[in-house]
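One chain follows as structure tokens, the form predicted alone.
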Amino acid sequence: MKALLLRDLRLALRAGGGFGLALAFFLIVIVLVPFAIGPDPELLRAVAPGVLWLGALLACLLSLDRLLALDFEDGTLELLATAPLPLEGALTIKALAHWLTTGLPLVIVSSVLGVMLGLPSAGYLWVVVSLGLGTPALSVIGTFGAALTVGVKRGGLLMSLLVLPLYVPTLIFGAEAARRGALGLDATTPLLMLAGITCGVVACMPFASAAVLRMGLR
């Protein structure tokens, strides 16, 4: 499992997949928002938590099409399906590698980019905490979408259409937790809901991903 994780990390960094592309896209979204809605500090402060969350979600989505594509092209997925390591475990490792190269960097830079949107100082911690709790769910759900469309030509658009509805609950509770925290309100309830969604997804979704991947490889 450790060797698989290190291999996927190296591939993500070398192939130009999730790491730099996701960060660049996240930065572009945050930079363009003030040009689109105007420089009003109060308006930017109000929308900052939601914009940061939406940018992180789209940045994660952008890197999903290469999550399993390279392994499918070189035959690695067939080997993983017949390896002693359960396919559910292998897909969990791949989701972890995706989060380490995409989700975690977004969490780290989110507070810095929040300055560009005038995010209140009280909201920095809440944005980082909510993204830290929610982005693992985005990676695991994205792995399910990648497994569902693996081998499909130009399946990136189809995967986006399948994954985006599954992302909505995470986006709702994550953005609400960040918004409440930025306003100094109690954010316990949305944070607990967000943590519950992440735990449920991490516990159940790898089995669904493995099932659809086995069907796709037949």
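Now show the form predicted in complex with another copy of the chain, given that the preceding structure was the form predicted alone.
Below you will find a single chain and nothing else.
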């Protein structure tokens, strides 16, 4: 298990800076938003928490793309499936590695990027907390999507299609918490719901992912 985690982290660091790329994508989406919707500061402030969440979600999604695909292409996945490691564990580890290399950095920089969109300062804490609670769920759900589309040519886009609706509840509660926090309203209910989703998903999803992966490898 530890070996797998270390290997995945090392690969993420080495394979052309996978570490920074999700982050960079996030940054760029945030930068593009003012170009797309215009420079009005009022408008930007109003959409800031939502845009941060959406950007983080898309960055996660894009980096998920090859979470399993690379391992599938070079045959590692088949070998892992015949290894003494339980596949459920292996996939949990892979989701963890994905979160450490993608979700965590996103959480850390999101407050800085909030400045660019004029997020009110009361909002930073809530954006960071909600992203911190929510991104693990994004990684775990994404692993399920990746396992579903392993071996499918051009699986990347199909995976997005399958995963995005599964992201909806997380996004709703996460963005709601961030938004309420930014407006100075009470945000505990959505945060609790978000935490509940994350716990449930982390506990149950790896079994579905492993089952689906075994079918896909057949």
